[in-house]
Each structure stands twice: as structure tokens, then as C-alpha cells.
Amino acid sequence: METYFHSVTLDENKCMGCTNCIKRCPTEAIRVRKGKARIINERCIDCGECIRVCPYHAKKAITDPFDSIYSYKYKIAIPAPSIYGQFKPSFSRNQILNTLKAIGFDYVYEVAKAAEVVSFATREIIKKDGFKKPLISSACPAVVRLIQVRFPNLIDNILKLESPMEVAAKLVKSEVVNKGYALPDEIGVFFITPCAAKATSVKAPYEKERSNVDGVISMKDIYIKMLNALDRPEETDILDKAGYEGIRWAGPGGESTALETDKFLAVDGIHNVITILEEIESDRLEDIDFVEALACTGGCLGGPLTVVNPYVARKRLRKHVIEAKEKSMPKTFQEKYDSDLVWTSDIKYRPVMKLDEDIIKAMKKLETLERINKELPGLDCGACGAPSCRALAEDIVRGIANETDCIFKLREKVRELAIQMAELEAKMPPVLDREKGKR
């Protein structure tokens, strides 16, 4: 089967062998065994969603280390809007930025510039009416690794355009080119994430060969040095140059606001979004043409790999936003770029779901799956280091687990071997087994 290569990973030494992740994972691709869990790449979208429930921070992200930047003789930050509703109200957007070359970046371009160039593609294709409906948003890569997953007949709602941060790396590297600050091959473009979907999307991309983008570094780890700069007052450049509605794309209903229309859901945590996707495909969403699924509940600002609680940074953006009412992108901008966001490649279904290569073996482990879940208890209850019930009879049917490994058919087998012991100490060996009073 293809892999892919993972954000997500996990520490043994300090996972304790807690149920806290397998109840919580979207496409249930954790289990736990031996005391530690384990994670299923095939199932896995990189969510992030086990890292934010486990209480021992033994689920964690690979990103690019910050001193990553100095590979690039020319190093251009490009950070995501959320980054806006991280530090007090008291800083501009302005100074936020600048303190991203205070700290060893040669340029800073927003992504919400970029946000505001999808979004007026997005219009476009809107108002062209020739879509299947509703469209889904890809600017979460952690909904379309999901659909990818589970629900392979909304492939094609997918929005196949590139992602702000794609977008926002294409540009600034032209520009710097255009300007002469340096060769195509001396930059190196790093985004500012503040979640690990991200970051598997620009190691591992799924609707073209290679990222735009060079690295991608944590929110987490950049925000000390970046709190550090603020105390300096100095602002030598303007570079809060994007307008409210990139800004907006940070929290939950951002990107969908943009369009124009008020035919959209915008829906966000993971199983919410499951929800939805659920409704998309039984064709119960009535007169909806647009969907903004965000895998993270509050959207970016409630990321994993973001340092602040995202109703505080919700409200932090807020003043953002209103500042920057005045500074949308003329037009004739996003007119410019709107050609070259469509992907260069479709994506594909990914069947970790079937049982079998062999569709007959396939339904007959089906058959025994079913037969299997029926006979376990329907608790739910984790103890086996399965999810569910249901799939514990998948593991088994993949000969990757027992039936005893449920605690409620183990005991049911202590207690059958008991009977038996009791029976069995019970009987005599014939040449003892005499009748009392015969010799």
C-alpha cells in the first residue's frame, strides 16, 4: 500500500498506555498494546487531534527545527493568519511581523495575502455554477486526507485549489526574484504552522509533485523568540499588507464569509466535520453550495501546535480584523493569479478500510467480523486497546488480535476453564472409583 510520510508520531517513553487517544482518533488509527500505543499510518490523517487530548504529551509533530532557516541563504517567513491572535492586543500586526526578521528572517510575507487570492478564485468558480455540490474546502489537509479515507465518494467536491500557504510561497518567491534579492535557488520559504496537517502537506503533498514551500516550523516553537523580539520597539518595514478577509480565514466561517454567498456551512473540530461529511454524502444538505471544514475545533486559531486558548485568540484577532478593514487586495491583484491555482494532479482514494485485496476473502472476513462484534459485549469501553467492540472484531478478522483480549469474554473463559477444573477434580480414575462398602 502507499504511505505517506507522517507529522504525527508518537514517544514510548513517555506514552503511558492511556485509552485518552484511540476513543478520540477520527479514523480510529491508534490501538494501544503492550502498555504503549501504537499508531496505524495507513489510518492516520495527522489531525492532531491525539495530541491535543493526551495527558502525557506523548503525541507530538515533526516540524523543521528553527536553525533549519540557515540551509537558505535567503529565508522568507511566511506565517500563517492565527499567528495574529497569539500575543496581546497592545502589538500591531505590524509589529508581529517585524519581529519575524528581527529574528532572522529576510522577508515576511502573510498568508492571509494569499487567503484573499483563493478566496476571489473561489467566487469565481462559484458563480461559473458548474460544480458538483457543495464544494468542499481544501484549505484543511487533515479534512481531505480524511475524505481520502472515509469518504472516497466526495472526492470530487473537493475545492481544487491550492492552499493560501501554497499560494502565498509561489508569490514571494517571485517577488523576491523580481526584485533581485536573490536566486530561486538561494530561498528558502519556511511556514508558520499551527497545526501538523500542515506540515505532512508540505512533506508529503497530495495534489502535486512538490511543495512551494521548504520547511514549516512550529507556532510553539518560534513564539518564545518571537515574544522576546516584541519588547523591541523597532518596526522598520510595513508589512501587514493583507486585508480583513484573509485575516478572517484563522477562525471557523473566515473563508467562507469571503465568497459572497450565504449558501455555506462552516463547520469545525473533527467530528463535527465527520458529521457533515456524513450528511454530504446521504444527500441530506439541502441548498448548500459551499462547505469550510476545519479539522481543529476554532479552526486554525485552535491548532495544535498554537500556544494560545483560541477563544482568547479569537478575540485577539478580532481587533486585527478591524484594523484591516481598509487594506483589501485590489482586484486586479487576484485577477493575476487566479489561472495557475488549480492542482496539477487529482488525488486518490486511499482503501485502508477493506479487509481484503480479494473481494470474496474480503466479505467472508466481513461476515466473520460482524459474527465477532456480536458476540463482544457493545461496551466501547477501550480496555482491549481497541476504539470499539467493532473494531477489535476488525483486528481479530486481520489476525492482529484475540478474541480474549476483550476483559469480558477473558473472564467468561476463566470462568468456563473453572467449571471444567471443578468438574475434572470432581472425578476418580476407574481402578479408585469403587462403590463404599465393596471390596
The other form holds:
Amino acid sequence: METYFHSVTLDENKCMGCTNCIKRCPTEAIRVRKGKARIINERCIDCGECIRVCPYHAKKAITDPFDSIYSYKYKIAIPAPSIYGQFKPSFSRNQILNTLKAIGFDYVYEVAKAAEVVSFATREIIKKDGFKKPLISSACPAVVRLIQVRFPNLIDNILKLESPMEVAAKLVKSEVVNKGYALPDEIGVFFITPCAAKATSVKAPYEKERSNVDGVISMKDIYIKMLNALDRPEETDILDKAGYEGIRWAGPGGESTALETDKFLAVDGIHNVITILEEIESDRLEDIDFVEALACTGGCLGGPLTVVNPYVARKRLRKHVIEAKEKSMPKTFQEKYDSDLVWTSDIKYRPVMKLDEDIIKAMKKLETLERINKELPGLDCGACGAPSCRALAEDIVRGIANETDCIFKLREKVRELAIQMAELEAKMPPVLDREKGKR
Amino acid sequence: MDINSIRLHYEIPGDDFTIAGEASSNVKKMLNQLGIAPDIVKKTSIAMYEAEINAVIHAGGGEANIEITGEKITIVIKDNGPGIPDVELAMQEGYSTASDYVRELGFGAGMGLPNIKRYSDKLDIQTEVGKGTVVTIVVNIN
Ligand SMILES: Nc1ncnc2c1ncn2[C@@H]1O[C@H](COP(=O)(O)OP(=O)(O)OP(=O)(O)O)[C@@H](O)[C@H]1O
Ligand code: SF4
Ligand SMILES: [Mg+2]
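Please give the other form, namely the form predicted in complex with the partner chain, since only the form predicted on its own has been shown so far.
To see the whole picture, the full complex is given below, headed by that same chain.
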């Protein structure tokens, strides 16, 4: 099997080996070893929770450097809708988009516009009925990967339509070629991303063979560049073509409200998402057709690669939504989009929590795990490098940790040893143990 | 007794709704670690959850004993509550004696026992009014 790619990585130099990230990781994918955090690759879903909580900024996402755009003759930026929340409200959406041209792109196309295409297609599916309820949005790739490792029974509930990012890349490529601006192989499409998860979905897509996007640039990385270019007056092109429905995708509930049904539930924040997915998997959520689940608190506006506080960003976004409404931007897309939106490949359950391929062996391991767990102090202090005592017990049976990694266990052992030493010390070797006075 | 088996024991506290269901979610986690097929895990955890919640809501808590072998999962939920006077009636969809307060929390649709029946391969209820109830659920693994 090919190695599993994910985008979140560690900056060894910055990592202090603290326990912040191991405790927050929703899939228990991080351990501290030799004073540095280590990510268990196949468990990482790229939610970016660790990037957010690391006080030393040692967790980062692999994205492409800005200069990589210069390997293409015709450079296209497709910014995520969350970009609108990153700048002061005095700047119009068109200004923000033109700034991307000012810093080096030849063409800009809003992912928000493609989001409307996806909304339209989703509405059609919901209208037709006959889908497995509730439909779970695939807009957030971290949630899709979470389902893949923790909620296998929900794989069939996933809305298997291409993401707005993919649709945007496809649409803009044909638009540019049709207008005669560039030839297909001269074009490089770059997604301006709020998160690691989206970067992964470009480098290692699960829904198709190859992504339409050629590169991914972190919103954070180009923020300063954009700020410096923002008030340059040469804004000319009309680039703000998306309607308010598409813009709203940036925040929680945005995708849902475009669906024209009340039977939806929108949840944000990875730990909240897990709670809701548990409910769905246990058939405890009634009367819901659509679930929008976003890994980040505040939706993509709270993405780990965004700059502005998600609540502030949300307020700023509202202004753009209102303006788009006032301008009576078309509610749905106008251009016809014929290509099929349905995924061409599918995801399979990855049982990363399984202890052994063989169930009998797995049972033996689980039994040992439970026994070890009972003997651990139950403090979940993290000093052993595992997120909880039970996780340490699990690591021990997997053969990647020792009982003495627990500092309390170690102290117990040291004390036992000390007692043994004292006892031994009291014992005289027989050759010296003579009765007094005798020779 | 099967040597290749795992036995688990949980106390089910009777006074706290917010932690009700903890035993079944722990068992679910373990079944996933054993690599049991997802649909079997789902059946087991739903059936166990309903029985666990019933012990909390109707009987003031109790205990759960689970045995897992290579062939099947057996869950025994035991309580010392009021017992069920008419099991056949209790098994009917929609029948519930839950209080208004419990209904407000989203329980009391009278679907618990019918769901246990639906999701298990074997269901046995031993109950005596004034003494308590023992619900035994079996889910086959293959
Ligand atoms: N352990 C128990 N002890 C005493 N009575 C019980 C017990 N379990 C079930 N019952 C009785 O059987 C009835 C039906 O149970 P069932 O689980 O089907 O529905 P419910 O618990 O009332 O509602 P729901 O499970 O849908 O939340 C209960 O209302 C209660 O009167
Ligand atoms: S919520 Fe949005 S920003 Fe956050 S991980 Fe998901 S897609 Fe990325
Ligand atoms: Mg019940």
C-alpha cells in the first residue's frame, strides 16, 4: 500500500515536547517521544487542531511556497470564501480579489461561485429524495477523513459531490481557454487555502485520481503581501461574480441555508462534530436530511491557516453577504455546468484503531491493555507522551511504549529497588559474618 | 468457559443522565479495536445503549457485564429496579411509562426495547416486579 499522505507536520526546532497537542488531537494521533511530538501518520485527519493549540507554533501545514506560481505561464488564483473575512470591511470584495492580481496572479476566480454550483446540485439530490439520510456534507475534507477512520457506518451518508474548490478549478480552466487567454498546459490553478485539510485533498484526493488544482497556497503566507497591495488604486477588473449564497459557505450554516430545507443541522468544531456523528451513527438524530459538519470552530473562517479571529471574520463576512444581496447578484450560477459532479472514486474504511489483524490476537491484546490500564494511576497527565493512561496502555500492547514511561510506575519501581537494596545491604556475605571474638 | 474471551464489567450509575451511555461507548471503542465489522459494532452499541439507558431511567442504575468471544458478543444489563409487570406490552413500539421530565430529555418514545430486539440476534428479559430486571443481548459476530 502507498504511504498515507497528510499535510500537518512538525517543526522539530520549535517543538518543546509539551502535552498540549497530544491532549487535543481527536484521533489520538500524536505522541511525545524524546522530547518531540510525533504524528502517527495514518491516524492524522489534518483537522489542524494541533496547529491551533501549539503555543510554540511548531505545527505547520505543508503548502506550496508563493514562488511556485512562477512555474506556470498563466497563473490563476482561486481563493476560498473565507478570504473575505480577513480584511477590514472598508475594502470591497472586488478590491480584495484584485489584490490577488496585484501580487502576481493573471486571473482570479471565486471558489464561492463554484460553491453555488455545488449548492444547486445538492438541492437537486435532496429534492429527488431516495438518498441515505442524513446526507453528510463533504465540504470539509477533515470530516470526511474522520468518518473514514472513526465512523465507517457513515461512509454511505457522505454527499459524494466534488468540492467547490475542484469545481472552481475545472470551470476557470475552461473559461480561460475558451476566452483564448492561455493554452491548457500553460495554466496553473492555485487554491488559496484556510487549512491543511484542503491542501491534502489537492495532494492526495480521495474522490478522484488527480485534483484539478495545481498548487495550494496558505492564506497566512500571502496575507502580508496582500495587505501591502490592498490600497493600490489600479483595481480595474470585475472579479466579484459570486452571489451571497456562495460567499456564505465560509461560515457555519452557510452551505445548509442554501439548500432550501429546514431539516438540516450545522455543527462546527471537530469535537462537536464527533459528538454529532456518534448520534447519527447510533440512529439517534431524527428528521434531518442534511448535516453540515466543519472541523474548525467558526467554519472555514476559523481555519488554522487564516489570520483574523473567526468571530471578527464572521462579522466582516456578513457585510459582503449583504452587499452581494443588495447588488442582487444572481442567487444561483448562470453559466451552465454540465460536467458530472459525482466522485469518480470512493473512500474505504481505514480501521486505524484495530489492535491486530487476527481477532483472537486482538482479544489477547485488548485484555492485556485493560489489565495494564487498571494498574496505571488514571491521571491522564500526559507525562508519558501519550494522551491518556489508556492510550499508554494501548501503546504498550502495540509494542511502542513501556510501562516505565509512566513516571508514577517508574517511581514505584525505583522504590521497590531501593527497598531491595536496603534489604540486601543488611545481609552480610557469609565469609564475613563471623561471631564476634572468634578468629 | 471459552479461554479466548474477554469479560468486561461496568457499573451503571442511576442518578446522572449526562454520563448515561458511557459503558456502551466504551464497549464500542473496544469492539473497534478488535477489528469487528462496522455493522456488527453498530448493532451491538445501539442495543447496549438502549438497555443501559433503560437501567438508568427506569431502574435507578445497575451493572453491565459483557463477554466477547470470537463468535459472539453477550451483554447482560442487570438492575435492582421496579421490574417490568408486562414484558409483552413493554416490547410494543411506542409503549412507555417515562415521566414528562424524561421525555423532555428526548427519551420515552417507547422505542428502546423494540430497537434492542431489532439490532440483536437474541434477546432475553428476566424480570420480577419489585426485584429487578436482567436483559441479556446476544449479537453474533459472523
Ligand atoms: N430496566 C427496566 N426496569 C423497569 N422498567 C423498564 C426497564 N426497561 C424498560 N422498562 C419499561 O418498559 C417500557 C418500554 O421501554 P422502552 O425502552 O421500549 O421505552 P422507553 O425507555 O420508555 O423509551 P425510549 O427507549 O424510546 O426512550 C418503559 O417505559 C418501562 O416502563
Ligand atoms: S472547516 Fe474549512 S478550514 Fe476547517 S478544516 Fe474543514 S475545510 Fe478546512
Ligand atoms: Mg428505553
